[in-house]
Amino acid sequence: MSSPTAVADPYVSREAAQPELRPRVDPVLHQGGPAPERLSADDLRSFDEHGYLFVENLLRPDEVRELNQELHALAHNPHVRGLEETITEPGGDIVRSIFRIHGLSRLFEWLARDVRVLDVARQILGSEVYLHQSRANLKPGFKGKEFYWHSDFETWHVEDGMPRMRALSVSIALTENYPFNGPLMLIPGSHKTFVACVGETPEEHYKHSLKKQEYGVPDDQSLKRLADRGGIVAPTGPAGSAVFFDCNTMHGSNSNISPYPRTNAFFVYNSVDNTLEAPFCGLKPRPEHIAARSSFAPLEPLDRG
């Protein structure tokens, strides 16, 4: 008796000499999700459309106060700047991320789970979800450098083994984004494309990636074909908003040579439904604090009134 025939991965990247852009095989909604009413049906339109969602003032002026009290403290303290977590920007000792933040403070852990957030996710993507990474991103005036374009999932998908495109990200602002201070950067539409990237992964790719990605980088063409075809647009707003956006959206951010800092809470949500596999770059697996995989648990929500 043969073997069931493998089904070919739709996904495969860095493996040719030239890029490719392919058409995206996943759904970028998912029905059945056990949080119907969190968003509109015009919500879910636009960001089936778009690739993203941005809502202003999603917490309260006191929560994030609290939570940029917390993460001072924490990208001051010795142990924390000691950790593998804590990541400095190229060339210095300034925090550039805090990886596994949810990890390292009960406060950014609450934030995970909280159901203005967290009910999104499990709306977006239909099923229970888990935390497949969280951080938080520094980006201080004057010095904080840039994170240039990418797909998430692109790097999730070869690098973590991360199946297919049912996860999203949330970056919540924890201080005003201005057009200047280089808040996020997003290509509409670009999530329904797969940019396949050149460029062999080397071992340990996460070491120097976290602080300049090199390789899982989009070609200069590609990017202008997506960009050509949706625009770039920079959501900004006060502090306490946030942009919800799919894990193949196509988004970066400038370097902020303003004196306002920009800083977020950054949190990743895969479906339980699409937990990881082996890395399909065929390396050893990222650091957990880099890519959760011992624990696919989903997130007990919390509702803090």
The other form holds:
Number of protein chains: 2
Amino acid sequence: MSSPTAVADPYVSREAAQPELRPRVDPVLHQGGPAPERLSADDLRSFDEHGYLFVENLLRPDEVRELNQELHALAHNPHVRGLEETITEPGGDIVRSIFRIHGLSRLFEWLARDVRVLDVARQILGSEVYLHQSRANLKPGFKGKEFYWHSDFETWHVEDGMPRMRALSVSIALTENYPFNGPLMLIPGSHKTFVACVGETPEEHYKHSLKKQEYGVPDDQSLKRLADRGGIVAPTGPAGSAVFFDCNTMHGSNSNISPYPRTNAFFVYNSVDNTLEAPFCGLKPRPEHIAARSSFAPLEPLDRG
Amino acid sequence: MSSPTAVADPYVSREAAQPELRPRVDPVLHQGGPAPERLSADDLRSFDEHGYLFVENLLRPDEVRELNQELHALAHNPHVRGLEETITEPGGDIVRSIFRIHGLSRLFEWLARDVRVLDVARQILGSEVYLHQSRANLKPGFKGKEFYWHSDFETWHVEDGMPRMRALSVSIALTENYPFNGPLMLIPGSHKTFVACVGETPEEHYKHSLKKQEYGVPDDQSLKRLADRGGIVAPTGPAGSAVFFDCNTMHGSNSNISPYPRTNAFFVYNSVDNTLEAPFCGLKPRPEHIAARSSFAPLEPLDRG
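Alternative state: the form predicted in complex with another copy of the chain, after the form predicted on its own:
Time for the whole complex; same chain goes first.
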């Protein structure tokens, strides 16, 4: 029996037999951050309303080139290919993602701490932040598979024990995003609704979910309601552009049969006031390279001017 | 030994160990058609140069509605679902395509003969024409799978015995085409190059190829060369819009995880001066609902004003 003073979890998922849409109880923008104000009031309002912000040309072409070279080298490095951080495409040995990329590459660590990225996270989340997850996605040309719709927060809450919605992601394009090479799609405004999913979480779900999602998958009707309300956007632009998006914004991407790969660096910032607890599903935590819990030390900003 | 007067097939494919790009030897526009001139000189030039022509609002909304109702009824009809004309999505029983749709539905037969469609085919192909193939594609929301890149002509030549490039397709949208619901993608200018593919054709290949293509698949390098040269287009627009495209234009489509289905009617017109011979791969012909050979009688135009 729960004590009368215990606060009920507002984001229970994968427990009921029916899916449910519930209003978000946390703010999107948090006050009192330590960072200089990097985003304008208009940008902040837009992020609050739509749950994402597209920034064209956040990185310079020479920075993009260097990051691509580094990533290419990592993806062909037999040692890196053998790590559990490295995920291959279903039915092939093409590298799809490299997790904990900031731990494997100094260049990517610097990028994660770069004030152009980090200070946006600190400003929106209103506190110091740490990296909950990092990765590079290499969605190759010709054979890149889809990522089905999901709210990251639903997974992070249920499987990682992230208590509340006070985290965000940034996807930094390292190749041009066209409408036809499987760009990130988002449902504007969806971050204000929590979609409780059906189905229990199996043991070691993460081993499969990174290739093909089967649990924590929103139902068709909920997705259609969100998309009918907010539409679907797929920001496109040159390499070096970035999409910041709230931890609860519904997103996904289609396959990529075009000859042009879609590569991006992906960082998840979580507030140091929102650190992980035990997973809400009762299972053991996912490994460190997918959900960091060995240290919640704030990231130190790096101003490379 | 071939006689000195025998004409060599300019479009041999699936015989060599290496892929090859060869120039097209047939014209794109044929003179002397029986039809009134439906396309302007500009439209004709554009079709000749790019290998496709997008026509917005070819059909009226009430016509689109009627066709959708008809198609929905067919896709839920147990008799139709049991026909070999009906193809389901891989790993599911959702209807993906219904072939020979003009034989199963009077409405779709009328559409195939409608002068707004048929006279474009007669004008470009410069002769009377018949239906080589017809179908409705229902690419459903959430789960619609990709169609990999292909030249229709490559298949029609090798597997159906269509002698030369004097055929075209029209895809008429019955739902809105968005950038994100797996629209038809084409490589402009690719119709002027024949991509000879590698790999022999297995018996009864069509039974699998309609779900997942494995033979007659262009290689990565050839595709990249064509796309680098011509780019990739994905015409989008309201339901009732149409894309006419040459039989050798390289095309495909990505998956569709959006909630919005992409449904279209698809007709292939072949010149009555280009009727089928024995398949060039030496195997027995594909069935009638995939490649018509029981009659090459010209289609009669229907002017519904």
